[in-house]
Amino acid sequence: MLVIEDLQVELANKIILKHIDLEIKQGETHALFGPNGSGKTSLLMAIMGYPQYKVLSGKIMFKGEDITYMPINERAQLGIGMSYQRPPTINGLKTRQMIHLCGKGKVDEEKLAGRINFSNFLDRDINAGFSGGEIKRSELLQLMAQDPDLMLFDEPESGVDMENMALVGKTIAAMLQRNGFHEEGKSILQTKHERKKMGLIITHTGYIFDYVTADKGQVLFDGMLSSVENPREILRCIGQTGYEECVRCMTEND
């Protein structure tokens, strides 16, 4: 379902993805790793479309098709999503407004939020004044809107306490469709619940875990991916050993 091929990808002048190959096969979900500043965004910014992420060279194919030079909003069209790290405050544009939007006018914003607890939050511009849970909600509010095949998620760990991180993640967990995010039989998103879908998952601590089945890791270093492993074997590595021996080793026994 996606294939990216020799990837390499510049922003700013300066080469950050360097022959970059990765396949996620329809209803799997892949945990990235990697150190501040190793290019993990990038990837997911690239595979989203965003145009100061210059592809140099290599390919990338989304059910089939080549999607490498494709818009953004073709992409999210055709079945791409992401939740942002540190996604703007938009002043000016309701959550509400948003969440209609994504969902095409599909939805019922209010059931929608209350699975979340973020009713009380659809009348207020988007992110304005939220706190780290808040804005993680706000997020997956509006990709649950979308519903998308393929869910990009940049660390959603990142600035939620723990009463937020079980929300977060059984929500995450649902979207993947790991936990039947569903009511009386009927996806809560009055979409085909039988369809599987994939995840990227951006993640540092490995708390996702707690909800979220990983069915791949991998590690992304000096701009270039390791081989495929187990993903908490290499959060285990990680920990003992640091990113760099980690993928020594990881090269060493592919």
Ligand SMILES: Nc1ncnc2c1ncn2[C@@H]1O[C@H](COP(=O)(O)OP(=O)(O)OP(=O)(O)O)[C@@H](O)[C@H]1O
Given for the second form:
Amino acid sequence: MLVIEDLQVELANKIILKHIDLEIKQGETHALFGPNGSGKTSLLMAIMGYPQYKVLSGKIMFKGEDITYMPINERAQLGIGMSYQRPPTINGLKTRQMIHLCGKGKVDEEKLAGRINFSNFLDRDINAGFSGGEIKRSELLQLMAQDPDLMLFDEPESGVDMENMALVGKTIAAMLQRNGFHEEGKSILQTKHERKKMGLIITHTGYIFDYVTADKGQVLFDGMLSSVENPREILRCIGQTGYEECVRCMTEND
Amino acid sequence: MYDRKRLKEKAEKAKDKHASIGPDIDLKEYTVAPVPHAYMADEDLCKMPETEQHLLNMTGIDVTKKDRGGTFFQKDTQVIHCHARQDGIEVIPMTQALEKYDWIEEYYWKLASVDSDKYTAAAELDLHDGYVVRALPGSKSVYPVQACLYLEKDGLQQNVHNIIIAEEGSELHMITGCASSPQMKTGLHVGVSEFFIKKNAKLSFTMIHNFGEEMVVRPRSVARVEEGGLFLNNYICMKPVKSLQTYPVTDLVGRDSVARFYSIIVGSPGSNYDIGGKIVLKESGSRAEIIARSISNGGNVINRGHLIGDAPDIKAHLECRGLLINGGTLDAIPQLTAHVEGVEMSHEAAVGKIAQDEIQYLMSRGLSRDEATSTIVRGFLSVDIPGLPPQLKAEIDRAIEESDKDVM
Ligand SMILES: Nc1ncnc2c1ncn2[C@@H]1O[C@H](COP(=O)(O)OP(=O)(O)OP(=O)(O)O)[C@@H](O)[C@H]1O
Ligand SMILES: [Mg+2]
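Switch from the form predicted on its own to the form predicted in complex with this ligand and give that structure.
Okay, now the whole complex, with that chain kicking things off.
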């Protein structure tokens, strides 16, 4: 379980997250909305533990541990992983090696890459010259190899073509143990019941909902989160009235 | 027998001449008297002490000689093993070649000048040995030929002269490992190398240095590439060395000839490297590339590179990248000269430190900071070298892998 309490985060001497409360229970997946520049990526980076995103107050708890000041790699080892919006290129590091590192040597890189239509990229330097859609698949592949318990997806569907969209969507569903995915020898219902994986997915368009249902929707606006049960509802509301109005409406209903 | 009187006279006049670059070395601090060692048969090679074998291994030398087309092994001043086991390839100790073969005159000191500096002069005046490796016309080497120059006697100045000839249409791959025994404190290695790449021949030459911290190294190399020839020259030095200065020169004298230089240097604390190279493109259609990767974790590294375009329709590129990990200095000195119109020449130099966002990216995949750093360093050092046989590629990767332990 991830619990964030009254978190305040500063980046480059500017407070970007004012007051964040968030709880993702075991097995839950939340969708995260918000206008450009509202701080969605920043929130994910703060959860992942990037020290540039300086926590001024509040705390982050994961699996019962206070991880507010824990280094990035220790959070990764505890089971947090992220699919990035703009990952850096590492020259000379082959995608194959990267997958190997993510999977701690225990995964079959070739097989995993095949699942996401990425076999032809294994011998290229990681992220070097990857197109927008290719980056998404590369990030997904790394996360698959890593297989963390809490997965942070930063706009996993943006820039992905129609053909790959279904692939990406279904893969994410499988990673999060959702939407009809079930483990061998277990029924769908049983899988759902025993589900451990947690997800937080940033999306602007909601296309991902065609493949992955989210238990809750969160809107980040003015440094704060507002949540509702049905993420599709939020999408419609934002489309009709805009973020600000939508958030006001949500808080009034609370 | 080749009468070298004239050469000796010339050398005599240059025996105190300072090199044009690099700190001057007082040769009086070293001895040149021959150090006898017994010849070693194949079995003996495999019975060498574990530590020695490991050291040789690190420079790409395989004592089992498996997957090698020939082996040359010189310890101090003495050749202790010399054997070719592939048709079309000759491996001969230099002293023997000078004694027995007239044709050596056409090559010996024909590219390098004996009076360049005190080191070339010393290599003539007190020549110990070295190797002649020749690929006969049209022959294709399946396995690389390996050569090892090993130093054991403390305080020795090892003078070596090598000649590598790739005859017309031949293909030759060589790996040379230079190493010094861990017991050895001070020493000087002087190595003259002359490379002849004839028409449509291909030579890949990979040198790995693995010397001790107090060693001084002065290689002197010159190459000539004829029409349609290819010279691939790789230099790897990841171990500390007190002072190393080298400035190999390659002349592309034939149309469509190609030279590619790759160097990988790791500058440890207390080490001083001044390395570089010059490639002169004299005929149209020729191409040259110099790619250097240097890391300093406390040492001083100077990286020179000079490309000279003397003919139209040539292409040359120089790329020099440096990474500072833990103090030290990096000096990138790229230079381009064009003497005619219609040349295409470029250079790219960058010196910096490891990017934080790359480290953090890897940490978020579960790697510790140190693991992330060494992964990035390894990536930085691993350049793709086209045309290198897989065994040699594996040797380079292994050397990089091994260097990790020293860098971190
Ligand atoms: N290094 C930086 N220095 C200063 N401001 C920054 C820096 N990095 C990000 N910001 C700012 O922080 C704010 C939040 O950025 P963030 O990337 O979290 O937004 P986002 O909600 O993910 O937006 P988008 O939907 O466009 O991806 C933005 O206004 C951004 O310009
Ligand atoms: Mg963003």
